[in-house]
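Presented below, as structure tokens, is a lone chain in the form predicted on its own.
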Amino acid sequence: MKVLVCNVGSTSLKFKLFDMPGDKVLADGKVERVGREDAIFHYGNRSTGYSVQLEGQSIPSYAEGIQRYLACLTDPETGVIADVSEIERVGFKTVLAKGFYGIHELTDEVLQAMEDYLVVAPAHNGPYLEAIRQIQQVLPGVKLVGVFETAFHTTIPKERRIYGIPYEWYEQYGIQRMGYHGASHGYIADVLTEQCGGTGNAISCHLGGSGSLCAIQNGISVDNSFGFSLQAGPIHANRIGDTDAYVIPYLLSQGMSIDEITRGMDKRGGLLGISGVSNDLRDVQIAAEGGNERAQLAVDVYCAGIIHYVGAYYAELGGLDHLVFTGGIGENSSLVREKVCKAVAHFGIVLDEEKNAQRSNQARIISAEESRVKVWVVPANEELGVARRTYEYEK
């Protein structure tokens, strides 16, 4: 079964198709800068080699990026189908939808869903929503399915996900803790299972952009750090992560508005709002190491944050086997997974120096021969989560 993973952003737009089972990547392809005279296309026949990228290219929407893709899928020259009809699924890594968080057929019904839920991830649902009712005109018939971020945390145990509301608001609002990544956090419980036999307990670190921490217990998701919206947990890139809900009303009490607090908490908090040099940690780590006394602080309200969760996850746990780093920043950051480490060394866990500083695109245990703790470094792969989920979903 040919089955096409499309990953939405804001202004990007990423594919893959996958041949199915058996996990072989076909092709994948990527348009950047969506909507803008200036954007960025690619596209790479797995099979053959060939790859081409072309820059300054004018794609207005989601609409001509897609189209683009479908075309070199089935160029006589560079195409890897001879027809999209070939195409049997398409899955989305969407997000959020009301009274929806496992892994739905895209129905009517789901999408509205998806747009009750505008308001709690307008950067996320929004994106998703114009690209999959671009998909829907393009490929007519085709199953769309969606492999929802909150889907891998529906085993969560209820009384970790219910906030201290009146209970009435869970119950007309839906509002709870959600969890997501779920489409990385269960590709992480794919591979322990597949090297190891099983997951035990084990910490999975999602630190990137945007940044969630996950328990998981024998395979499935018993907590996770995002709450209702994906604003909780450690501090992110520009989210301000976890923040006194009384820090709202006080803020519109000193005459700042609901847009100018949103947009703080989403765009200029995090990384950003602390160190005021960037929301990339490579930037704020250099400008630390400079001596800028906020990106330091920033790097360490960052790894605070994380060892926070690490911490109560143990005990939620009672042990821990694996502890998992992926995302730009747990692959790639070997400084923020030195400091947390260290920081609970106390749980068994000795790191293996040399192997922490070591790049590779592989899967790889970082921690010490002696260590009772495996500590795992894995590339991010939600687009082959969300491929598995795919093909073996039916209703």
The other form holds:
Amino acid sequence: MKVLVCNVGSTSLKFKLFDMPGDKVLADGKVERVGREDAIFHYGNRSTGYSVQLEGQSIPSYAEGIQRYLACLTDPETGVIADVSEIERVGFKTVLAKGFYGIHELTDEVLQAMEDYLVVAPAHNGPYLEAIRQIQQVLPGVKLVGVFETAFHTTIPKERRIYGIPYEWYEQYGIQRMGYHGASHGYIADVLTEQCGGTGNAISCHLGGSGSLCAIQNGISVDNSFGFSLQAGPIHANRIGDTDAYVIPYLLSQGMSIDEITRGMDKRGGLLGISGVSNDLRDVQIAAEGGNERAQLAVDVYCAGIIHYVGAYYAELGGLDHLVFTGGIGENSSLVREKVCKAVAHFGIVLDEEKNAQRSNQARIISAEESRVKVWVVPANEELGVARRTYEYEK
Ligand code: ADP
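Based on the form predicted on its own presented above, generate the structure block for the form predicted in complex with ligand ADP.
Everything in the complex follows now, all chains and molecules, and the chain you saw is the first one.
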């Protein structure tokens, strides 16, 4: 079955066409600056190695972006399929829909439920809704499947989902800990299962522009550091992470508008907010090394948040077999990995410093032979996680 996976950003669209089962990527593509006259279009055929990058393109909509991609896919010279009808399913790494937390066909009812929670995940649900509605027009009759980021976390036990809020807020509005980054953490569970025969007790740290930790027990999620929204957990690049809810009424009482507060929490918090330098850890690290105290504080707060959750999940899991780092920061920052591993060395973690310093695009172990806990670096592959779940959905 040919499964197309679409990853939607606020101004970008990434594609991968998979041949399933078998996890084979046939072709990939990317449109950057959707909605502008100077968009960038990329297409690559994985079997022939053909690839093209066109700059200065007019790509006014997601629909135009996907049409260009489909044209390349079916072109006799560059393509990998004879006709668009070969694509049986399209999988989306959708984020959140009220009452639909698993893997669902994207019917009008599910799209409405995404709309209902637009205010909880505006940066994600807005672009996804727009893109899905346009792709429905371009590929009529093809099954569109939403692999919601909450899906991997529907196994989190209720005592870790329920907040101490008036119970009717949970019943009426669905307010509870959801957990996100499910495609990434689910893929990590797959990798551990493939390589070790099972996950045992594992903590997966997805550290990228946004970050979350997941406690995994025998293949299923039993906790995640995100909350009702993607604002919780350790600090993120721009987002605030765990903060006392009463900050909000206090700032309102000081005359700040709800828009100013949410913008501050979404865009001006996290690594950027504390450092005042950048939302990119690389820039923050350079500034810290140059003596910038706030940049150093941002790095320290970032690591402290991760250490906090590793400790909490160690307790919840009752021990630890694997600690996994993934995502842009998890894969590339040996400094963050070292700081975290050293802080929790008493859990039975011995890092091999040489292996930690090496770079590779393969899943690898960076702990020493004698380490009781295996420490891994695994390249994120959320698209494959989405392709597998889209293929398996009501097969
Ligand atoms: P997103 O969550 O937006 O998909 P990624 O998972 O690609 O992002 O992670 C992006 C982040 O990875 C960048 O903002 C940057 O902070 C971080 N990063 C990438 N390379 C390095 C590096 N060598 N050292 C530290 N941080 C890095």
